[in-house]
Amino acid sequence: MNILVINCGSSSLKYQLIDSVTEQVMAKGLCERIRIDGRLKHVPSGRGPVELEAPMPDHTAAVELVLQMLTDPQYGVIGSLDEIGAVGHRIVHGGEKFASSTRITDEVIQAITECNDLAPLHNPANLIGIASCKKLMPQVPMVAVFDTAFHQTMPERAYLYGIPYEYYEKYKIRKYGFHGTSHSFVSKHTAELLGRDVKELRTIVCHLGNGASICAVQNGVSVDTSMGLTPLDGLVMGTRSGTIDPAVIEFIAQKEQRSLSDVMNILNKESGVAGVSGVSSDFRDLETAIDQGNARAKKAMDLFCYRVAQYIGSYTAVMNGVDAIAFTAGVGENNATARAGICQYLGYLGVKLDPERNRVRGEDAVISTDDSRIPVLVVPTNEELAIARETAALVQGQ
């Protein structure tokens, strides 16, 4: 079965499509500036990209421009849509509604709607996403996959605020956590990398790229993770803050005559390494000024490997142990500076980084060396893989 995974954005539109048997990429492409002017870039398996510019005034417009690029003669995989048997959709916020994947109906689609509060500048765009795909599919089945769903197994005391309850209660305010889909694929396939059982293990993974979080994983489930009601929360990262005291909002509005919106808006979008830096979001862009003897880049890489590795302590601890440390995404994946500077806070664990098996970038790998007591590897994640295994299962169970 072909699966195309869709994950839409605001004015952008990410797609793949997969064969849900070898598991292989047919073809991958993204479409940016949509209401705008609109581009697209498609990649089909084994040629090279095709770039072009093409009127988008909307998702709808976009979706039809993705299937026509799938089926076209020349740049196309699939001689029609008929060989596309299943859609998978990345959904940010499925607050307390959803716990796995699940079919979309219109009931589902409307307990989505539901959470859009919850994540207003995600969720909208994706329920933006099913609709144009049903629009133009309306007989394929499909899928939604939540980024919170793998974090609905957190017990109470981990996802609860010490706040009056009834805001939860009113409100639904909580942790919830991101990346589930991230966390979950990485956390099974670290088991199958060490040759155990996921159900077995305790293990700490470390989902690192401009937007950043933790999970520990005990016996296959999530049962903590950094992020909290919103991505906000938990580590340092490109430009979000992270946590922080609360009060620092009221301060800096009045210090500045800024307004709450204002303040948020400098906590997610002027914060993290690139606030502290100066210098960028990007890491290696911070590389290059330590390099070049910036003091204050150095300050924002030492911060962030300090703040991760004291989550790594803190789960260490919420699991009474830990069996297995993952790196992933961007940063965890290619960024050895980073990975060196947060291990050298875990000798207490009996961790020991491989200078030279640290070098990987972007492969599956150990990292740690052979007597290390903990095992600690890179383990690039693949959330569209994970949509298309979840969207399979569920299309072909039923």
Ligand code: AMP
Second form
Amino acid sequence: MNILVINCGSSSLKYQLIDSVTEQVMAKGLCERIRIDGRLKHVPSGRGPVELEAPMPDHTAAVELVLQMLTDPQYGVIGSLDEIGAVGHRIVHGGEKFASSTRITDEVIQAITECNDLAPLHNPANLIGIASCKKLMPQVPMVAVFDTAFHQTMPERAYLYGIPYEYYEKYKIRKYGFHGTSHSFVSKHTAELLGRDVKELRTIVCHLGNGASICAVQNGVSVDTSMGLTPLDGLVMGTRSGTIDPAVIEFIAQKEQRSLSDVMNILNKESGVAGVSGVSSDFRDLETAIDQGNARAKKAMDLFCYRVAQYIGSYTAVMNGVDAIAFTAGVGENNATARAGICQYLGYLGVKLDPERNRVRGEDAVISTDDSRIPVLVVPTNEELAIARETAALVQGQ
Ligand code: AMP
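Got the form predicted alone; could you also share the form predicted together with adenosine monophosphate (AMP)?
Complete assembly follows, chain above in first position.
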């Protein structure tokens, strides 16, 4: 069955058409500047990319263009829309309502809408994606795959905040966690690579991209993760601060004469390694600056690695040990300096990184030595494939 995977943002739409049997990507692409002017990059498998500017006054126009490209005589990969068996939508926030992926019905759309205030930038855009596909392909079954669902197994002691309990009762303020599709995919694949059953393993997955989070996966389920009510919590990220003393917010607001929303914007968009280094949120730029002797870039990298190592220690404690550590996402898959910087703190676990193996980029690999007490791996994430698998399984009733 061919599955169209849709990841709809406020002004962008990423897509992949995946054959669920061979798991091959038949085509993928990106629509950008939706509601501004409109740009599409379409990459049919085995052929060069097609780039064009086309008006996209709304998301439905963008989806329409994607469907045209997929069936185009020259650039397409299918003969007609009948060859799309199902659509899988990435949905950012499922609140406490969704602990797994689900077939999209009117009730499900309503329940996702009720989670909008938990992810005001993302969920409404995801819903627009659903509405557009429903309009253009009314007969095709659709599935919602949530970033938060995998973490719904966290115990109460991991997800509750130390604030008045009524705020949890009234507003559902708690830790939810994100990147769940990635943490689930990588923890399963780590077990496969080690020839072990995920249900017997304690794995720490470090999803280190521009947004970054860590997850403790015990016996196949998430027992704790570093992002919270929102993706701002936890690690120091590209532009997000991660965990800080909440009193810092009022302090900055007073000293800088800024509003609460200004300060939140600073913590989300001007902080992290970008804010500390003053160089960039991109770890490639950071590395170049470090090589050129930039002291603040070095401080940012040190802070990033230290915080990751802290979480690894914390999650080792939570699971009473760890059997495998996996690095994934842009930085985790490609940046040997960051991986080495993190693993230097893990000697107490008997972790020994192999510098040669650690040079790997973007492919499955064990990067620890053969005598490392705990294997450390690079495991590229593939959220689109995970969404396609979930979608196919639900539609085929598995
Ligand atoms: P993501 O959000 O997962 O796309 O990750 C973005 C981060 O990954 C950026 O900081 C990039 O510097 C880093 N990254 C992505 N690709 C590479 C690469 N080929 N080599 C080094 N770093 C990379």
